[in-house]
Partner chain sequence: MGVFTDRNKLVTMEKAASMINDGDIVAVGGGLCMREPIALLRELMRQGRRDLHLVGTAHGFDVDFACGGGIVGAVQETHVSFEQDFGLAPNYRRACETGQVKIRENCCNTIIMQLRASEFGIPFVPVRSIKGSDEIKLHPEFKPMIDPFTGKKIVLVPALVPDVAIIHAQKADIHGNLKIMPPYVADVLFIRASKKVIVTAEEIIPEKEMIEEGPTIPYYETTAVVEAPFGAHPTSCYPYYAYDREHISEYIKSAGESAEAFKERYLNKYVYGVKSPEEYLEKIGGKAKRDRLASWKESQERWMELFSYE
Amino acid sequence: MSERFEIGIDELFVVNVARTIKDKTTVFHGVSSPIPMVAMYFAKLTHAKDMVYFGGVSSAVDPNPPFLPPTTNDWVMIQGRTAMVTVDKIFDLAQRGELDRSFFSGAQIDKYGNQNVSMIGTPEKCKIKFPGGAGGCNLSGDCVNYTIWTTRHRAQRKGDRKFFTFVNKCDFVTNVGHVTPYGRREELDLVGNGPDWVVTELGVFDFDEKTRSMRLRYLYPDTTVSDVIDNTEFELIVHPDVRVMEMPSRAEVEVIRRIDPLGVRKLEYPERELSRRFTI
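Which structure does this chain take on its own in the form predicted on its own, if you write just that chain?
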């Protein structure tokens, strides 16, 4: 009998993000993206060996760093590279329809995959100001597909009030999804196809082909459909064949631990989430 092996939510999350990456594609992550950084490097070493990996704003091509740093723009991310390109060339690549995948998140995410990383409130009455999109608006419109990720799907409670990350409507649309306040992607003549996968600490989602709304596809071993619905403000579509996600192999998890000895993948999680463990 094979030995039981325990993994954390952080490792399973990385694998879920990496599974959205296909081999022989061009892939890019931007600033403040520790989980996509780990997931891209993991994918390059496992199932997507022939992907072209643009490593952050430094834009080193297929970097081979000795370890992954806490910031996605560290100098170490140009070590072992095969080439260097400037970040403006990444935007040119996307505008030509040649950037296959990128990664975006948001303080607010709606059912069509629009994300807000700009402000809570309105321009006239801003309650909270966020850092902004850092080029995400352009790339979300242009790259062929992109993955949305967040470790903050779980709604926050303050007294009797509940504050959602997955909202009915974003206060501000920074990164464009499938249907925006200004029209659908095809009406806006955008180059890219928009988000196709969403990975959170509660589940993995795709988008319904007809409505272009988010759809629950996979659950974690410790989450239920009710958990996801209770933490989502908009009416969520549930796939008729929703199931518990496939667990990674021990060898895959050991790759993650080897390339990320500093635990960069854990930086985005609320402390309570990191106590979640799974046996494979």
Contents of the next structure:
Amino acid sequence: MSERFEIGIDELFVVNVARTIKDKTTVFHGVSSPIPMVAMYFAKLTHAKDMVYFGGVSSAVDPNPPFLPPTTNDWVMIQGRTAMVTVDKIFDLAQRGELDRSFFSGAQIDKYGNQNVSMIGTPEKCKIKFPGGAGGCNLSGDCVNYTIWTTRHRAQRKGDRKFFTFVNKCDFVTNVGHVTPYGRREELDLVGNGPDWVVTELGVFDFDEKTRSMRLRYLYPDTTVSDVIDNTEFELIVHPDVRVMEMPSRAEVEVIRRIDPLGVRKLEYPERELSRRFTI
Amino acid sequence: MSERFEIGIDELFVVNVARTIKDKTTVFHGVSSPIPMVAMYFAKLTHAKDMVYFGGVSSAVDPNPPFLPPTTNDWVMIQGRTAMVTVDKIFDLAQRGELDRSFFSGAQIDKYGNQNVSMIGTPEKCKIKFPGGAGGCNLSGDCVNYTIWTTRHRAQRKGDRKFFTFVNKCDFVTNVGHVTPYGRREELDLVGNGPDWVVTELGVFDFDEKTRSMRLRYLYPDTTVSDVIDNTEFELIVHPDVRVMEMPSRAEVEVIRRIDPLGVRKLEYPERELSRRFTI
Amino acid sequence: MGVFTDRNKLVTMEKAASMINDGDIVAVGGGLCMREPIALLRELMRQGRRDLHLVGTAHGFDVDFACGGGIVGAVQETHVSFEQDFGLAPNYRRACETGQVKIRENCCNTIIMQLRASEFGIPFVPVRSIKGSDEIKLHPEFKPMIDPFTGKKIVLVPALVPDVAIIHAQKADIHGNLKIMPPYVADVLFIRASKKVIVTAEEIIPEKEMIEEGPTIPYYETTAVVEAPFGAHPTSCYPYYAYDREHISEYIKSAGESAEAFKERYLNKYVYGVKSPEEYLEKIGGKAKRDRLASWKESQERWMELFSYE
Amino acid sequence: MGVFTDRNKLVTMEKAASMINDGDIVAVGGGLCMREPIALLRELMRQGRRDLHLVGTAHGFDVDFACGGGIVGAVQETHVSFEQDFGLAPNYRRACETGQVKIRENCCNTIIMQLRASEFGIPFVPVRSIKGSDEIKLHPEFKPMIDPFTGKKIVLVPALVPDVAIIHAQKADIHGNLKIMPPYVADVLFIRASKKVIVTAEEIIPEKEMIEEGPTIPYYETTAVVEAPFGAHPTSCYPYYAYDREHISEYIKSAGESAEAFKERYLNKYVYGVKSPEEYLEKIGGKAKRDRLASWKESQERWMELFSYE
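Show the same protein again, this time as the form predicted together with the partner chain rather than the form predicted on its own.
In what comes next, the whole complex appears, and the chain from above leads the way.
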């Protein structure tokens, strides 16, 4: 076990997401969420054995699937379960303030953690239609906390323009962050406390208590503060004590490979990111 | 079959109640309702084979019990069923205006069909506590129509006072009739149309369209118009064409005896009523 | 409501009863004479619990017994009786008529909607039908309004959140998964609407077996589990036993006479003086009684006999 | 909603499709790539139905296909995609971006609560969480208010009553009893909230057998039943078949190219030109395909292969 062991960005990313899950909490992932799906199953098998694990829309309680499929609503995801509920019961739990964590992403994300999963343009004149937030609009308001993840932090250059995922302002707010276009969470009487962690392929972030804005906390071994700043449109807060994230153990990575033999954890990345490897 | 055949008031009463049930309708009986219980099962086996039969609080759909028990919430009442629902689904059906009929009774009943199943006196100073309306308050508002039944139409003399079931005014209105203490049904935006039939041990009644008051329609072979009037505190409307009710067939009575071998249909009568026999 | 992740929720009856506080709003499972958590009510009486506020739909033995045992302060059920089987509920009536118990009578769909509001985590729901009934007088918390969508009259009823649901299930495992067999009456709703869920179960089965059967209620919804064979007696808990008509008949005789007769002839015999479930079983008739109540499954005739017995 | 008592509800696919009208609000069962009533959607396209208003939660193949087939006027789903499996929904995107389809995007819990209001027969329900999201802009029918019980901000959402739910079930009998196997997603809710319920079923089984199994949905809640083996293809209908990844991959290729390519290479081949279920089965690969999609149960390896196949 003292030999050197190579892991991919996909595995390290999963661990980063899993670390936002605490034991003895209720956790749900939505649709189009391969990374949270792997991270939740991983957490349930490692540090969060008493987590109440809702396996997506399939809504099995504590499933023990033989492998993880590329779609969240397949019979694979109800195998080895303790019980079945219907998905509306998970939303009830959330609306009662008892769903501890979920995971959301967006094509655009602002500094307060608001996310656009709906569209660029207007409903009447829609330029780009994204899939829609599924349960995100409600759950981002209701969950005790949630984790934002995206594998597309890196801005894209098209000609001389730079397109950001982390934008100054979302064209449309689907899922709500700490300060919404309609006011702060407490002004809106929302049940939940909003996003507390953001995991991207460039770093891990929390939110500054005072300004409620995203704050860089951890870097990957191969990313720098300026990488992160360059790829973020809004002004990013950098924690005075930014560190390189802790690496997972070999045993942990082996769990990930075992539960995800199809590699669905890799589906979310632009091709080039997957060449990022780390030695532990 | 041309021989003469004797039937009891209990059997004739059940048939009177059953006649208020139409085929291809949804029908529910509540608790403390042995006569509606027998009448519904009888109807399902005779003239209302496609009735959707909700067997009481047990909430089996179309049960086929081997016998009828004296309590409505027993495993007997879920035997031979087509399906199970939960009782709240029956209330949903009613609130949607899709429960065609139910059955209610009361210790006091007024001319509009309002019933008191709650108390004499006030909540703070209660002289007599009745069991309570169960689902009656909601269902009497929601059901498309309902049947009122009582086996205690006869006023009781205590000393020189006469105590009526059919009273000028209920001390407390639990289940709502056509004109409530708070207004007419349509003023209250109630979903249902109120009681359309009243079956007692003295006669069968409907409601006058104009005054919305109880109106005598049928007599038993052994009762008279003045029997009924004497035992009714409010001024009763008498239909110009009052008749003696039609007798059931021998085959029909045999169905009742077969489905109710314990005789739960007899539980509701003062002892002396049960001696009333009729020949068909 | 509430989420409970303990791996081992098995507690004694004494401990379970101690989790219910004086003045709590308590949803009592089962209904009429079926699957009511009577053994737990007996323990609450022995512990001298007071002023419980009972909520639910159509009930019978449980509520009457709890009133007779002096542990109740208010009753927000929709109906309390022994139906035409044994008629009016003597202890409940007496408690209402003497003012010992506050009358908060409600109606089935209203209370179901109020419990749903609690289950769904919303503050209220509109109900169409209460209007016209004096039941609204018993509930000053209800708010009539004009529905802004249709312009029609409607009544807003607030979420009803029991402090605790007490449920007797056929089977449980120590993790808290439950197998309840229909009719559920309002049990599933009680469980999801209440802050705590205390379960007595006829049998504790291995978790593996429970998972194969498919739990009715998943573990995280239950707070504590007690092994309580015969825990619903004298109400029924099929398929184990039918209700004990002989026992209820004896109950009604003393309860119908007076509060004193009930205390002397029933409570002293079956509640206060009883040290263990085994002793209780002995007092109610021992193995012969147990066998007789299980005989319903032998034939239709045997089943019918259980309803004739007094 | 609606009560249907006919003893024999068995109809042809043509007849079933004819019961759905232009402009109807349609709740499509299943979700993402699972148990969606695709054969019925194909028949609606052949009949030239127009301007359907689709409602539901997280969907994929069905909504995209219906948009591509030109039968949709508005989409009130919460999410439409092929997840990271095949990504964005090309026909849906195109329909939204060209304005062919009106965007009425909603959120899962909101739509569930709106369907519950319909199921419960109440005009509206309050929802805590929409506030702060621009989704409220897409729904001028929602009414913000101050909760009169707590003084907090809340949003009233009206009952959503689909004209028809179209559901693909594993089993049905001719009386209309259904056996649906979990996950139900929102199917049970759709059935109870909709005015009509049209069911395609993998198998029609005798009523006696259905009653022994215990129906998920009782007969009076369904309007019509169609026997439709392979009726969910290319979405999954376990235990009969997994989803057909090969077919969906072919679908995505033409749909991703253009509306014309989709019509020419997909609709003409699999919809318009197809006269019978047998012909459809032949076109998608016949018995070999059917066997392969059923092979998931043979071993974990075979099951995994079905997710790798393109």
